Amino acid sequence: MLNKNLLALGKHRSEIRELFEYGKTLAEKGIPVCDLTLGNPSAPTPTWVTDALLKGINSENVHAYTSAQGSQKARQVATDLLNAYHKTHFSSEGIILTCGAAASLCGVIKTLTESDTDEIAVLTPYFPEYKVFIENAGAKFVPIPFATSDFSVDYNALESLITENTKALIINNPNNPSGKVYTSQEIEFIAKILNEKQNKFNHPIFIISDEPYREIVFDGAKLPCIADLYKNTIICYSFSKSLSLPGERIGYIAISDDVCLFNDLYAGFLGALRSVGYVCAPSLFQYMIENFEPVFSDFSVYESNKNILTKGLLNLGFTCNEPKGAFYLMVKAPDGNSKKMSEMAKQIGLLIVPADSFGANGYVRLATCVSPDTAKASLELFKLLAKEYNL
C-alpha cells in the first residue's frame, strides 16, 4: 500500500542521526557525553545575519512569494559572491536559489536521470545521503574507490567505472567525511578522463561540484574552481556551513554560460524542484542574501580542534588523516572493525560514526565542529580506547 523504499528510509535513520539522537537522549538526562557525530557548526553565526533577519521580519512583503528561481537581487548577490570566491564570470541567469545544497543536489540528479540504466558516480569517501538522492531519482549509485590513506582518487577505478551510462560524477570539495581538499592537479586529471569519455560516448558527462564547505580550508590549502577546469560543471552550494545556519536551508544551483544544454538544464532544474513541491527558496533568507555582508563565521575553532585531535590521536597510537578543509576527521579502527570501535566508544560516552556507509570501511568519522572543551574531553576518552586496543 505504501512506498516501501520511502518507508524504509523513514524507519531507519542514518547511523549519524541514530547516534546523534542517542546523544541527545543522554544529554537530556544529564548524562555527560562527547558527541562527535553531526556536522552541526559551532562557530557563532555572524551578527550581520541576525540583524538582517530581524530587519527583514519587519519589512513589507518579505514573506511573499518570489520567482521560482529566486529574486533577481538575491541571485545577483549570490553570483557576485561566487565570482569573487572563484574568480569566475557566472551570470545570475545561471543561478537558482534552493532550500540548501541537499535540495540543489536532488534537483540536479533528478534532472539528469532519464531511466534506471543511468548512473551517477561519486568519489569515495562520500556523504551517505548521495546514495539516497541518486536511488530516489531512479539512477544507479556508482562509488569510485579511493586509492591511499590520504583518500586520493583511484584513477584506474575512475577510468573503468565511467561508462556509457554515466550521467554525472559528484565531487564534494572539501570532502565530507575526510576533510580532503582535491587539488587542481587532481581535478585536471579527473577532467581529462571525463573529457575522453564524453568524446568516446558522444554525450555530456557532468561534474556536480558539491561545495557547502568551500570557505573552510586550512594550512594554506587552495580550493580549485572545478568549473574553470571542466566545462560541464554544475555547482551546488549552501550557506549553512559558511554562516553557521544548518537549520535554515538556503543555497543555490549554478551553471555557467559555457555548460552544454544550458537552457534545458536550467528549465530541468526548475521542473525537478517543482515536481517535489518547492515553490521558491525561503523569502526571508533571500532577503538576508540581498543584504549580504562579506563576513563569514570564524572558522579558526575548527582548525584548532583539528590540530588538537590529530596530534592527540597520533600520540595515542591511532592512525588518522590530516584534513585540509571542512570539519571532519577520519580515524582508522585499529582492528579494522569500525562498528566495533564506534560501539566501544559509545559505552564510555564518546559518540563517533562508523564510516562504512561513507564508503570507507574500517574508519570512523569525527565531526570536529565542536567546542574546544569537547574536543579536549574526547581525547581523554580516546585514551581509554587506546588502552582497550593495547596501543
Ligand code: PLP
Second form
Amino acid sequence: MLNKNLLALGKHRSEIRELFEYGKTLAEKGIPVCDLTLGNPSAPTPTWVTDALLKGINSENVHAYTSAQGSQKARQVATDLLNAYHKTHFSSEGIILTCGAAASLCGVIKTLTESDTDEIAVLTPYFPEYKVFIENAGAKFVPIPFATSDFSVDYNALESLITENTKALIINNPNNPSGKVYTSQEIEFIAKILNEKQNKFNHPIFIISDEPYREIVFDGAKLPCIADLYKNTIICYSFSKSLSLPGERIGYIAISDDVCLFNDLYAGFLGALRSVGYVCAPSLFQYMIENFEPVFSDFSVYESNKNILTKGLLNLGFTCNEPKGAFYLMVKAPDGNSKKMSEMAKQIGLLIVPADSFGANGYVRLATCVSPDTAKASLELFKLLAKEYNL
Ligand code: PLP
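Based on the form predicted alone presented above, generate the structure block for the form predicted together with pyridoxal-5'-phosphate (PLP).
First the chain shown before, then all remaining chains and molecules of the complex.
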C-alpha cells in the first residue's frame, strides 16, 4: 500500500543519525558524552549573518515566494562568490538557489537519470546519502574503490566501472569522510578517462562536483576548480559549512556556459526540484545572500582539532590519515572491525561512526567540527580504547 523503499528509509535512520540521537539522549540526562558523529559546524556563524537575518525578519516583502530559481540579486551574489573563489566566469543564468547541497544533488541526479539501467558513479569513500539519492531516483549506485590508505582514486577501477550506462561521476572535494583534497593532477587524470569514455560512448558523462567544504582547506592545500579541468561539470554547493548554517538549508546548483545541453540541464534541474516541491529556496536566506559580506566562519578551530587528534591518535598507536580539508578524520579499527570499535567507544561515552556505510570498511569516522575541549576530552577516551586494544 505504501512505498516500501521510502518506508524502509524512514524506519532505519543512518548510523550517524542513530548515534547522534543516542548522544542527545545522554546529554539530556546530564551524562557526559564526546559526540564526534555529525558534521554540525562548531565555528560560530559570522555576525554579519545574524545581523542580516534580524534585519530581514523585520523587513517587508522578504518573506514572499521568489522566482523558482531564486532572486536575481541573490543569484548574482552567489555567482560572484563562486567566480571569486574559483577564478571562473560563471553567469547568474547558470545558477539555481536550492535548499542546500543535498537538495542540489537530488535535483541533479534526478535530471540526469531516466531508467534503472542508468548509473551514477561515486568516488569512494563517499557521503552515504549519495546512495539514497541515486537509488531514490531509480538509478544504479556505482562506487569506485580507493587505491591505497591515502584514499586516492583507483584509476583502473574507474576505467572499468565507467560504462555506456554512466551518466555522471560524483566527486566530493574536500572529501567527507576522509578529509582528502583531490589535487589538480588527480582531477586531470579523472577528466582524461571521462573524456575518452564520452568520445567512446558518444554521450556526455558529467562530473557532479559536490563542494560544501570548499573553503575549508589546511596547510595551504590548493583546491582545484573541477569545472575548469572538465567542461561537463555541475557544481553543487551549500552555505551549511562555510557560514555554519546547516539547519537553514541554503545552497545552489551551478553550470557554466561551456557545459553541453546547458538549456536542457537548467530546465531539467528546475523540473526535478519542482517535482519534489523544492520551488524557491527560503526567502530569508536568499535575503542574507543578497546582503553578503565576504566573511566566512573562522575555520581555524577545525585545523587545530585536526592537529590535536591526528597527533594524539598516532601517539596512542592508532593509524589515521592527515586530512587536508573538511572536518572529518578516518581512523583504522586496530582489528579491522569498525562496528566493534564504535560499540566499544560508545560504552565509554565516545561516539564515533563505523565508516562501512561510507564505502570504507574497517575505518571509523570522527567529525572533528567540535569544540577544542571536546577534541581534547575525546583523546582521553581514545587512551582507554588504546589500552583495551593493547596498542
Ligand atoms: N555533501 C556532503 C559531502 C556532505 O557532507 C553534506 C552534509 O554534511 C551534504 C552534501 C549536504 O549538505 P547540505 O546540508 O547543504 O544539504
